[in-house]
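Just the one chain here, laid out as structure tokens, in the form predicted alone.
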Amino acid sequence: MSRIAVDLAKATRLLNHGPTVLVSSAHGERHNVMAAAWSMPLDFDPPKVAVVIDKATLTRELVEASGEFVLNIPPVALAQATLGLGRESGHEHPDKLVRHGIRLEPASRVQAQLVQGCIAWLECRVLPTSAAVAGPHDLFLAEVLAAWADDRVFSDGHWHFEAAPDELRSLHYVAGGHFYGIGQALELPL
């Protein structure tokens, strides 16, 4: 795998299909990922994103202390370490990482490290308006600083799933432990 830099006029693209992410976030030595469902592009220039991330987890605790986070895309090849994250509290399991495989890797822009595997990663800092949007509803807004891809399924500004491996295409959480993996492609005329 070759990591490509996403020039950040494309980085919404990355979530654009609705994939489920791995969200990690640190703060001083403590590191976290946990699976969300919810998230979304927001903005073009500069790029922003949205994710729910709920007032339990040690994710939100380090993101609140941090304010910043890597929105990671798993592909399938990871379905398995994405149930795990998203069922497991890093309150309760410290070593929830170690147990799911996850190895982390430095980010360019961020403490929150990147997931390794991974189809796409977003470098993201916490918005200050997110402070009055997080409290109870558990949304947090952030602009992406840097987008990286895996150019096996990512290059000029467009995922290729239609010419990549099943493991390498993104997943999509529907309930119950029960995912998809992205289909085919179908393109229409504009």
The other form holds:
Number of protein chains: 2
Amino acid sequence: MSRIAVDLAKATRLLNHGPTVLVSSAHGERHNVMAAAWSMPLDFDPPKVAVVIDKATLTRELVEASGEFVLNIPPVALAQATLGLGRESGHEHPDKLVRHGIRLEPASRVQAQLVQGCIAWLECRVLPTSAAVAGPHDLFLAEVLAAWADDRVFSDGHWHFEAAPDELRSLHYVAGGHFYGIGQALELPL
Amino acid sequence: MSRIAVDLAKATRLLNHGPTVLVSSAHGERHNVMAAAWSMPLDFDPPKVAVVIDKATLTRELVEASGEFVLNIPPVALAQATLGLGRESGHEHPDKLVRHGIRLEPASRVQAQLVQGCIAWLECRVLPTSAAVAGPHDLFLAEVLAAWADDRVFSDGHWHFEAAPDELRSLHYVAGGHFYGIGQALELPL
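Having seen the form predicted alone, could you now give me the structure of the form predicted in complex with another copy of the chain?
Starting with the chain above, the whole complex follows.
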């Protein structure tokens, strides 16, 4: 696979179809990764996203300290790791990244790192307007500074899951240990 | 099919997997329906949701006037209608509901109505905290007052798409006329 840069004007297309994400964060030497089903695009130009980050999480502490995070889109191959990263807090399980086999590599614009084996990555900086909704709703609004995708499943501004092994399909959480992989493409006339 | 009430404590599970939604709204005698790829759950108890509603839309006018909307989850069978409802504004196309074959029926807690043929419905009231983010980000935060699902695909707090025809799978937008249906279930050990 090759990790390709995604045109920022099309970065929201990575999230439009509602995949579950991994939120990676860092502050100083500390790194964490949590799973989040609650994220979405917020604007096109510049691209922005919204994500819910609970007050009890280590991710919240690192995002508030650094003002940055990465949304990583895990494929079906990382389903078990995604479940574990969502169920265990970095506060009580400081070894959770190692136990779930998570490997990180540097991002281009933020200190938070990219989770290897994901199929897309959005490097984000928290917006000042988050302040009004972070307290009451745990809601973080952020600008996307850089975006990347695995060219086996995303190219020319579109996902192409049908061209790759099912293990590379995006993952969509329901509850408990219940997920769906993304399914068949529809191409409708405009 | 039977439309069943969904326990409010599990209402967010209707949106966790990231389906594209239809936002229905009403004020007085006026009704509209638009498509939105940008929505997500925001909280469990009481259940809350977030959705982006552009300033240029008729939906925005009706939601601001009424303080209410319904998030309807369309299945693959409504893909062409969903595309049309997303591309045409009710301002310029006052006949768009008729042309796309949309039929409405009354909701239980709000004046906005339910789109027939959808697979789930969340009746919502806009929260006062929306005021801080509606202006800068077109972002609406709302409490879910009632939730419903088609029992052929949702029961006991879980989606069961594999038990029904593919036409009833949820729809996930990418761009242009490009969508995905939701795919295969994964049930992982906790």
